[in-house]
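Single chain ahead, written as structure tokens, the form predicted on its own.
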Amino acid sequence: MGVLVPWRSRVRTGWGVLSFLSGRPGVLRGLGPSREVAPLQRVHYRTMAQRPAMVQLDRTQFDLIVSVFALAVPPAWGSALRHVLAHHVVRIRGLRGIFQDSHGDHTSDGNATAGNSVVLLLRYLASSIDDQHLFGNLSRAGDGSREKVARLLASTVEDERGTLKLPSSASRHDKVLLPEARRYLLALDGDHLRVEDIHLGYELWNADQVLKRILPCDATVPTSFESVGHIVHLNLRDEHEPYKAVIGQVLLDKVKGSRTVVNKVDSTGGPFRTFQMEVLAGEPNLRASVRENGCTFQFDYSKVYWNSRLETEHRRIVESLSPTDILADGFAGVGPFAIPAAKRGNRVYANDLNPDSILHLVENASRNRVDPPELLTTSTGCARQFFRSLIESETPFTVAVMNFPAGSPEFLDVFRYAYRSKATPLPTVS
């Protein structure tokens, strides 16, 4: 027979296990040191979507409890029950589905005596909440039911015929201890479980959790953004305009590595591709520095055109290239496609209408050892004019490159008839 442990009540975080004090604060001990926390109140999902819109971020808002089932096991049984259970502990980013209980009280054999015990939490909801964005794989499967849920559990190992293996990283006490956790959970009934409480802080929530509840319902949650190095770049549109503060803010908590959070005002345009921005959240740091393609790009994002969703295309290209290619292009950039095929050896001519395009590309060609020097020549005016002077000059050039997707077919003309009396090759435009 199993062990039958008693029903208490734990709340489990990232960091360890507080304490619930009836009116006084607990504390939060763990990995970190102890630390002070307000008690919290049991908040649920539908309470949470009936708030009123935010537009200043107040992430205690954003505390909620959750009740599941949890089993208690001998501390020997621990490991081995994790590896089998693994489908049915909870998996929650930054939240431990396993850990140690001094209260409990088992041996091997699951007669009570002094000791600890290994507490997994398990999936399954033993309270409702909102159905809407069930954190990690938080599941209803046992319907508040501790019986369906012992149920669940026994029928991972029920079936005599099956074999029931553990990963190649268990160890081999964990193999030892098998067959004896297996006849544990074949015995499981519904007093075998327990509840536990999980708290599920703001930092446990992803971006698209916290701004459905932080918007009002009838507005659209912005869930497309740009990440150009420290820098996340947003296109909001007028609905978002009062709230625009906090989304930044929240970008700037959930969005790994981000420092600043832009929006951008206008549209992209003009004669270098630009477009005006401003500082949501974050440090007003637009110098950016980005890694692509085995290469370090470094630009200030306000006065170059960049575009990250393009690395795949940059690849293609760059990879295309022959050893004995030669590439010309027209709208250079920083050099997302000149350096790297430079790197690989290929002869380059860069060129950009944008001034401050050309000296980062000259700054990033230094800083990612294009050698040698010669192999990249640039340029700054109008593509057009640049394609036309490497055809007069019968420069050898075989792939042309014009990475300006809305204007590039008006620069063909400067192809047409240009070598009818020219010994060099017509290059490929891409």
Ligand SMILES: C[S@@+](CC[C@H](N)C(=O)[O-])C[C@H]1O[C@@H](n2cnc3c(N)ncnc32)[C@H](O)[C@@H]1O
Contents of the next structure:
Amino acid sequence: MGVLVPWRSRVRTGWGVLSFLSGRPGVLRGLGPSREVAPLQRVHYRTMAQRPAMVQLDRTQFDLIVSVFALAVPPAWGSALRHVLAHHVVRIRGLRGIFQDSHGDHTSDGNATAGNSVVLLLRYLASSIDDQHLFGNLSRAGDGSREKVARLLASTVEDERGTLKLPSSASRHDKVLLPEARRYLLALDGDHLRVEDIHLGYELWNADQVLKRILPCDATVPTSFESVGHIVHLNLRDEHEPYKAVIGQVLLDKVKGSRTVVNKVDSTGGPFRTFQMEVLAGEPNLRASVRENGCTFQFDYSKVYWNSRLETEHRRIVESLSPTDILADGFAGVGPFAIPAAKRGNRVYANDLNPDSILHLVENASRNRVDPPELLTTSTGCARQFFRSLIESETPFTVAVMNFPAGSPEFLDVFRYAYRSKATPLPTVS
Ligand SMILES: C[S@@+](CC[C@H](N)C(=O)[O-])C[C@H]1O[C@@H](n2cnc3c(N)ncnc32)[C@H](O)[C@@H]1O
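Which structure goes with the form predicted in complex with the named molecule, now that we have seen the form predicted on its own?
Now the full complex is given, and it begins with the chain already shown.
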């Protein structure tokens, strides 16, 4: 039976489980790269109210070790039991809840202590920790009591009709073994369970969990950030000022694909809807590359407007165009409506007040091989003038796009009476 043994002075650890079997050295069971830490300590976190805030990221402060109950079963039944007991198994992103244990021993009666076995790390804590709710599906149920946990597992198979069903994907072999596995579970008692220590290193904590520990208890955890290519963009509050470098570092570590973290230092302002930003962490490279609706857009995020949350709206408009539609985009930005539309073969007129937007739009059009390039005509200037000159020159367009939340209705007057004496068709305004 597995027992808790004192921590060794130096063990190899990584993202995963340290399996301590009686008299054996700690064995790394985990995913991802290993690293040396010495010595590993059992960390007793203070309650949220007591812990100090962190202005510099100390990743070792996140080496949390928790003890959970585990069930080692004979390999033959492993697959069937992992289906049946799935909801009792620990679920923490990046941690393997079920693994082969080639070091253990289990006896022929299935008492799970000899030979190769399949170990199911159960989600029930064998020792109490603060903040356990922060991690996956760990639970206090059966805390400290093997018998209670054993009963919980056995109860899974008491109702033969309901919970004992295997998914249709389960193998025939598993289905044949199921009654045997069921008998095993019904006979289970506390002695079948062992205790395993799980090392929840920094790698396993998500951004929210790390930030909750880092910031003072009464501070808001910044949860809403936007990713624009490799750039993570935050809008921090004054209360975050002392912690902004550490917040930046955490997001750099935790947001997949991020290489730069920036903070908005003023509200999105000015007609170009760009904002001042400071780099909190990572490389000071604000040239983003974003893939949207089948096109690649590259731009300097400090000079032009971009909002990844508009992807669906961009797609909705573009997909609503019929092949004969002619699009006039008065506030075109770097081209998220104009370029996919031209790529579909629609004739497009694109305009923006910001010269940098149009520079990027032209580059993006050639990057995305708008063919023929003449499908797209660009201009820099005020949208009012843009629409007026199209109408006055009787240049036909069937769809006008005005994505300027700050004040597009104020531009609608350009259409009033404009078509009275014109033969050109009336456009739809979006
Ligand atoms: C909300 S952004 C939309 C950009 C683009 N359509 C998109 O969806 O990403 C508004 C754009 O309008 C431009 N703009 C602001 N005032 C303008 C004006 N009077 N005439 C034309 N463009 C203007 C800004 O430079 C900015 O690129």
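Positions refer to the first chain, counted from 1. Because the structure is a prediction, the values reported are computed rather than measured.
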| property | result |
| --- | --- |
| Rigid part between these two forms, residue 207 matching residue 189 | no |
